[in-house]
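A lone chain, given as structure tokens: the form predicted alone.
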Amino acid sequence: MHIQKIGIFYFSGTGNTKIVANLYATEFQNKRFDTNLLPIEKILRKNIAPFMSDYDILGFGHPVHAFSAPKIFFDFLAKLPNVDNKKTFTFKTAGDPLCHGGSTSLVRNCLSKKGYKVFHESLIVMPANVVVKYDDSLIKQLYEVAVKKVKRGTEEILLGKINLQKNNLWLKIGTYLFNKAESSGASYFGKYLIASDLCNLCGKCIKDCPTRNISKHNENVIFGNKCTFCMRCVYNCPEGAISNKYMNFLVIKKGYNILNVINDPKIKGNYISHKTKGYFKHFYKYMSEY
């Protein structure tokens, strides 16, 4: 088939998979490829069906949630137009190469549903937004890996090679029971998230939500029940306002900005090697295949 024109379509809360989607339209484009980069939240804030026949390649990329993608990301594939056998890519980030970031099936089935021929999924490991601040040599190491993974998933991509994740039996339904429990959880860590008096009312959470769950209220910030876990307003806020009533503890307490690390060239990444012994351990084999 003649390429012409390539769409990546994709969902990102605090950047990883902006980060990743935008390195393979780099690719793309270095290979001389029109490639559009669209993120999906616009789409579904204007309510209109993407025009997929414009494309020869379709690219979707969602972050892990739960071992699966978060609700927002199911809700764009819903309001997917059908197609007829359109040549598609997924990508995913998750902050462990843990059970390759958890089954591919919910998010393949959607797409073959609708005439989406999926025939390459590829895993990026992106430094974690939760809980635990990863070291700073080991971001940049995994930002590192990512354009070598990147860079070949693209050749594979354009040379039409099937890559597909394999999904056994239990990490299927491990899947479909976090997949379920998923979209309660996050609406329950939006329902309790809130401002402090150090909120000036820049109103850059309302507008930065990707779910519209944020809005002003007699001068008060209100959260809604429509959370998608993204970690945006936490991470975004310019005053450091927002928390969570309940679940603190899974908001990293010095922020999370990827873009700090890896565009500052005084750190390397060389946390991982083959010496690496204790939880990162399982890190070398995945940074070990590009």
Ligand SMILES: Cc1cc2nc3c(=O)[nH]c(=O)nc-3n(C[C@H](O)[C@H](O)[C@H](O)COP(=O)(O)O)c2cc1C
Second form
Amino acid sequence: MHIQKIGIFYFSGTGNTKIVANLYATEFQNKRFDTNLLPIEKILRKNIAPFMSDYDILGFGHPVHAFSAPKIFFDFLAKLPNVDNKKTFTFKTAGDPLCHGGSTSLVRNCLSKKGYKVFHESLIVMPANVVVKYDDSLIKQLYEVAVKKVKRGTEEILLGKINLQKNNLWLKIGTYLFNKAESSGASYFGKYLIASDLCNLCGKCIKDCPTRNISKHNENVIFGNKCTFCMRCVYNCPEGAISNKYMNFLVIKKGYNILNVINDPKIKGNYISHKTKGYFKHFYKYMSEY
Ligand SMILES: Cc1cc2nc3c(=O)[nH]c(=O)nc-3n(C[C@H](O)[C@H](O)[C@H](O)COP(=O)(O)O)c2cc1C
Ligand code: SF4
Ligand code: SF4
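Hand over the structure of the form predicted together with the named molecule; the form predicted alone is what we had up.
In what comes next, the whole complex appears, and the chain from above leads the way.
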């Protein structure tokens, strides 16, 4: 097939998946393929079905949330038009390489039912945006590995190479259970978000929330029941006014923004090696494969 145009749909709460989607787009464009980056929250907001016939290859990317994908991503998949055997690749970003399989097959099934022929799936590990802040040298190393993995991935996609992730029983059970927990966890998380007295009603969180879950009421910022657990409002409030009444242990205390680290040439990506021991030992295998 002669490939003319590639469309990459993605959701990104705090920027990791956006960075990876951009890496894919840049790689395809460097190879002279016309490529469009399509943030799904904008498409959902406009409530118009995207024109899939414009594209010869489609990509879909999402962050992993509790072994699964965020609700907003599944909502988007549910609204996709049917197509006829459209060549499709998927990618997901997660804070840990253990997230192989799992949500990938849920997403593949949703797409396959509508005629999207998924032939290439990738896991790109990025820093976790919850609980623990990764060391700067690990953040840099994960980014550098992501660049290499995406480069290899785009080559494989253009060659039509099949790369489907395998699911073992453990992952199937984990994904099923965590997927259920994710959807109830998201509404619970959203319900207990609060804006403190530090809030100056600048309106940024209201404008930025991907699900329009935040609004102003009687000179207060309030949160509704449509939260997709993306953490964007918590990390991006300029006043640091947003927290969660019961689940604040999930929030990285110093905030989450990796662009400074990625763009700082003084930070070396050398955290993991074959000598690494302890929790991050299993990252070495992921990092050596590209
Ligand atoms: C609610 C929530 C649940 C998460 N669950 C997982 C998980 O199960 N496994 C994992 O490896 N990372 C998990 N993460 C980390 C993210 O997948 C990871 O940081 C991702 O790259 C964030 O992408 P984004 O910046 O595009 O939103 C979770 C993050 C959030 C906010
Ligand atoms: S971004 Fe922060 S300061 Fe601005 S309205 Fe929202 S909570 Fe208030
Ligand atoms: S309320 Fe905050 S965490 Fe929930 S979807 Fe909106 S921006 Fe994301």
